[in-house]
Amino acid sequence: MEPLPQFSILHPSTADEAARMRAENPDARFLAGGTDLMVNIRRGIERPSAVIDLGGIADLSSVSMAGNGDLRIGASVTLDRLIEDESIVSRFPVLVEAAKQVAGSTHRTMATVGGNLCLDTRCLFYNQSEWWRQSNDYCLKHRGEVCHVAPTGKRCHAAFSGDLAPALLVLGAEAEIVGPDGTRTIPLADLYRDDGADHLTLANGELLTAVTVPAASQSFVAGYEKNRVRGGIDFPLAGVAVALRRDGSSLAGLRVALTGTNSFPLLIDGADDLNGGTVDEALLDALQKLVMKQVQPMRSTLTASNYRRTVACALARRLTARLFAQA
């Protein structure tokens, strides 16, 4: 770890604020609770010439409920009063679950939703100290023309690996923008692209203000595991999150996301047409042949990328199975 660098520290009273200065200040870096953006400014990954810190501004630390019941969380809410909100933990588990994983407990304290759902992507190119990134002629997402997981192609591989986001994406949550040209709201899956480098949809001056998590998503069970090196602290190789809804004997709705494993967390297609069928293991074969299709792990860990699809593929089973159980 290098010294921090010097830059300016903005102290915004609003979210219009902080997109107009981030508007003006492109190299400028939003900062919430810290714990990924810090250590990649010690890193030399990041070198931003201002940070706009968020901790003023009250509404992006609210939990709110809509009159029609939908859940709407601020983007700086810590992981820990995410777990800790009543409102949540009886709606919603599944978010508390995947909160409860995401790094350890002294993590939690500072890291946001926001945060989480923005973290940068990683690969073991690109999350190490300066000097070993440029001996090895840095890489195709910082500074450098190659990728070194994929030296023949043209993009960036890097794994997104946050643990709240395919949790949000079952449930069918909306993404609250706000930016210079005013509000907007957009399916969460649609904040996220598939490039390494760039996976965020943002604009510039942009920034993720809450998430809206739909009353009607009561109706589902849900659930997230992942896999990882340690049992703590560790990003997922491979996290999925489920969410089903049971008609008796047969499977009325299914939604399987997944994190560690692509660019962007990635909501399956296909998994409706399941519905209609019992969870038995042709029904769990033919789940798997969907996230085996669609999930696109690279050598972007220390693990390798046959052995995260296989995981992704054994957790999306293993979790079906025990939801529609208990549904």
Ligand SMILES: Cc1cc2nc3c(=O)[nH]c(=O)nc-3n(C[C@H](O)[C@H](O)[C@H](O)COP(=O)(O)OP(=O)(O)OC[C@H]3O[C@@H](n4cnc5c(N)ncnc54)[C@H](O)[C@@H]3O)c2cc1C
Contents of the next structure:
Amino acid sequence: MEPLPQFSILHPSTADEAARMRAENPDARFLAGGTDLMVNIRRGIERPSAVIDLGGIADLSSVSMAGNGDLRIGASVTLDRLIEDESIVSRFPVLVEAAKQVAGSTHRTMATVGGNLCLDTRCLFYNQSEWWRQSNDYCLKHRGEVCHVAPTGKRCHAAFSGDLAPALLVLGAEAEIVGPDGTRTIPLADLYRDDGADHLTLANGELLTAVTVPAASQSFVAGYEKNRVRGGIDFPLAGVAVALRRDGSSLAGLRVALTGTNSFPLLIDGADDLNGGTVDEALLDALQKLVMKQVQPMRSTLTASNYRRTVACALARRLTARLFAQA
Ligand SMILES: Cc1cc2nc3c(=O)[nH]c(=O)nc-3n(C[C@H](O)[C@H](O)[C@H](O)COP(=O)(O)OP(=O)(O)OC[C@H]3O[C@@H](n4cnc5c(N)ncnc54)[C@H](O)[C@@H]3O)c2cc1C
Ligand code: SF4
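Return the form predicted in complex with this ligand of this protein as a structure block, the form predicted alone having already been given.
What follows is the entire complex, opening with the chain shown before.
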């Protein structure tokens, strides 16, 4: 680790002020819990002239329910708080399941929902010390010219590895964004793009202020499972969230989302085409085919890409069968 470099710390008290500060300092970074950002600064990956501390913006720290029952979770809500919030535990337990699997218990006291959703992508050749990366001539994502994972390509394949995004995606969550031009709301899936070096669609100055989970998603039964090298504390090699609805012996709704395999959290396309039948081996085979085709794990971790692909398929099958049985 490098010594902490010099930077100034800005303390906005509203989201508008934070957006203005960022627009005026494009190389500044938003600081939430700091559990990922500070590590990246100490590794020399991030060298911001300023950090904009979101901790003083009261509106970002609340969990509230709208008149129509939609749940709004502020970006600065910590994962510990999310895990203990009764309105989340009782209505959307899949969020608790996913949050409990993020990092270790001490991280979760500081780590926030916004930081988890805006987490930088990860790669074996990127999340390393300055001297390690320098001795490998850096890489395309940061200061270098070649991607060591796909040397003939011109894009970065670092993987998005946040645990909360897939759980929120299968619940149909929306992202609330504040920027210099005001507030906009988009489907959470649209917060991301398929580029490991620039995976967020936030424009300069924009920050994530909240996510909203529609009340209607309560009619789904949902779950999250991940596979990791160290069971106690580790990023997912592959993580899968499934939400489904059952009508008698038939599947009446299916959403599947993955993390750890692509440069963005992947909502599987075509899962709803499986509705109408029962969940048997044939349906699980068809689901596996969809997952197999859409996941793109690359050699960005020590674990073989094909293993991560196999794990993604196995988790999707297992979780779908389990949830259907309990729905
Ligand atoms: C040992 C270790 C293990 C970990 N394991 C896991 C794991 O298993 N699963 C997992 O998901 N994560 C893991 N993490 C990463 C991290 O702890 C979590 O993802 C955490 O939720 C990040 O939240 P934070 O508030 O600390 O974010 P920060 O570190 O403060 O920020 C992360 C990034 O998001 C940006 N950001 C923060 N808030 C906003 C906002 N509101 N709008 C726009 N941009 C914003 C920051 O500028 C920064 O780029 C691990 C970290 C460590 C050190
Ligand atoms: S995928 Fe390639 S460009 Fe991206 S971080 Fe890894 S080595 Fe660098």
